[in-house]
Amino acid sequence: MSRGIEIKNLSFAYDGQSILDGIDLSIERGAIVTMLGPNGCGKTTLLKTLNGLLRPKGGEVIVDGRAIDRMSPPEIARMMGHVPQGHRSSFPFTVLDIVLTGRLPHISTFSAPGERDEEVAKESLDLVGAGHLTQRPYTQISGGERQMVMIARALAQEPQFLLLDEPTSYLDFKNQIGVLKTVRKIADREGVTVIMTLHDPNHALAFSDHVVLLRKLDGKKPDGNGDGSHPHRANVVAFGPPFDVMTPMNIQEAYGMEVELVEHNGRRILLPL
């Protein structure tokens, strides 16, 4: 595919311990793709390989027809906005100053942000519903507001792809839904491809176009006799539309727990048994 992201036979290991193996995915432009799975299954690691923060052990990531490992960091930053988990700042920068740092990939060395940069930063804040926070100290706003500001900072990069690592972490229920609705709006209105990691399967059902359901590697490979009694399973359990992927059988495979799928007023909800 010429537009979007292709992940080809990707593998990754920390200190010799395999975390990712056999990842093959094609992500279309303009969709919301959620990575879901248990702790330790490699969601954050996979996200970081997409924008070059981590170099895979094997395989490759191709973005709009170009291998990510052949792009410079500024090129990647102009293409991909990244919101990591749990951003903190101990300095009382204003919200606008924080968002303006997202313009750095577009500003030449030793130059200061100009009118265009400030305009883009303010538009990004308005898009996430945080325009009223422009002059507030970042250290004096709520957790939900901080998350919106960090998404605005990533949007100020004017990216084609937005990578969000657990954007609802540490937020109450109302703010979780608020963030996810904002993400949906960004994808629909701006045409930005969103790739995010989540913990809640029901959030993935409600707000995703596609879901990548992952499991932890079991670390086992076929034994020396070749009888396959210890199969080495790759990470991806299923990839596709949420209702096709989030089945009780697939959830059992990924999490090792039983669930039932309940339908209410046309919406589907996963409940543990």
Given for the second form:
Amino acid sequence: MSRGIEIKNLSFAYDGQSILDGIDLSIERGAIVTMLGPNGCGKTTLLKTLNGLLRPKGGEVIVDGRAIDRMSPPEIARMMGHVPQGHRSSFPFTVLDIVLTGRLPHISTFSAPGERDEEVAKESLDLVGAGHLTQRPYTQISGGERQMVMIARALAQEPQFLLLDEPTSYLDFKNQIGVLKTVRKIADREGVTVIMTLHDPNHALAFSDHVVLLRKLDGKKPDGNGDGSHPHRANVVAFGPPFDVMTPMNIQEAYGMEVELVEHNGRRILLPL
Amino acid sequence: MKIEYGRRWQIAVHNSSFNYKGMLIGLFLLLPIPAFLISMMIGTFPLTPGEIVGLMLARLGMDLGYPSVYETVIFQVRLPRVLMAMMVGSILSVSGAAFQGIFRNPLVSPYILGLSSGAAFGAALSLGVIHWLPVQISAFLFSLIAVGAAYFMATTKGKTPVVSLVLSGVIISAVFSALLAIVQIAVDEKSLQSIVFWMMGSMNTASWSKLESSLPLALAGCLGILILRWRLNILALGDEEALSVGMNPEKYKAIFVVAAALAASSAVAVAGIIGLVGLIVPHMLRMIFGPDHRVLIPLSITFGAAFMVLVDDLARAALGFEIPVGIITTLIGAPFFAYLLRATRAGGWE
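Same protein, the form predicted in complex with its partner chain this time rather than the form predicted on its own?
And the full complex, kicking off with our chain again.
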């Protein structure tokens, strides 16, 4: 049995419009994998097919040797934590109450969270460095803190995989780095495999073990008009270690824009030209 | 500095308030008992606590020499009315709290899906046109039909987005109001009067038979919400957030809407349209105890009962004549609602 996530020839369409096509990826346990690409390339869609929230048109997703479409939602939720994009709440729930909802897949239908659930929730909050927020109303904490709380909620699911959808969006510079460092810490210390989507190529360079660089499908049939360079227009431009994937050529391929690569003290930075 | 002070204050309140909060919850859970006793004493025929206890004992077979008029007043008029007010208050508050959780908005009422308009039409139909159909049954059925239609209209591809629900509720309400207007035009003056009176909402037609017939479904609905109440916390975070922890939000939305609609329809069918109780009670509780449904739902049951029965005391005993209690709750509720609307900026609706 292979441990990790296998994506085999996956395709997806919204209302007949092809979004994802021909995706083959193999994600090993214990790494941070970042999905990167322009708006509309299907990053979020791909992330949601991984935990079965969206059903692919074709192909399959196999997690630790089991096909995801044969697992029940609570089963998947025990295995995969998921933080959807930018969340806000109308009710001033306490941070602890929010994190406790992550315990749902471990609680039977007619029960409510017990002492052990509360313990796990508090541990998760400590893990993301938000232990001091436990009793604060969720509506009164900062955007960065909210993101940490939602990550803690996903960790309270006690998952082996953590799916994060643009965890840095709407955050200021410092909070972006703060969240990414926390994610790194969780991956290293807890051995949780993190799969996230990001917008900033430099964040992908600095904080991931593997990068999946995606491009947008052009929606037309793959014969092309004279442009013979893409024999099949699948989404994945490149997949591998960040230094190999994040080259100016690949970025050009994915975003259609020119960048240069600058090296400084062994770190790489992509700058638009 | 100011923020720091605010934080310290909050932490201090939290640390010292743990037992205090528990005590307050206990107090609110017991509120229906004094509210019941007070309500039994009040009326055109005032009773002392001793007399109430005495009459209860007399009922159990002890002959204490009370005149039989006492027994009629207390057992045939006052007791069913007090119990019905308490039941209706509980139901409206619990279903209001549940609907607010489902809609992720503290300002919605149990009537948001057209329940009250459906009930009003059903009642009018029975009072004015189909006389052999009991008002209670007709109002109950049409309120459920309205909610069902609104829910069905808002559902596409197995999903029921909250915004679609709000809009379909508005449309269904409009349709039933139009139908109600047709009935009102067609019927004679006497029927029209009883329709208008029914719509104002009142407890003065309370009887044991009304209580008995509405209790089973009301109880089933309330119990369903009570048992599953923690899940309202998850639903209140949003569909995406529910899905991500393995909950099917559509299934639970349907369960809670059915439970709340069954209960609220039973209440409206016996008491008419009593406005804003389902809004005020959960909101007051949220202001004191926070939004956690594990606490909010049980307290809505008890505080809703106490609140409603005390307001009904006002309705029947404050002036020389009876004021429909729905008018009082609306007049108390409207300013409160306006205040909430401004204080919470439309309840933080996205």
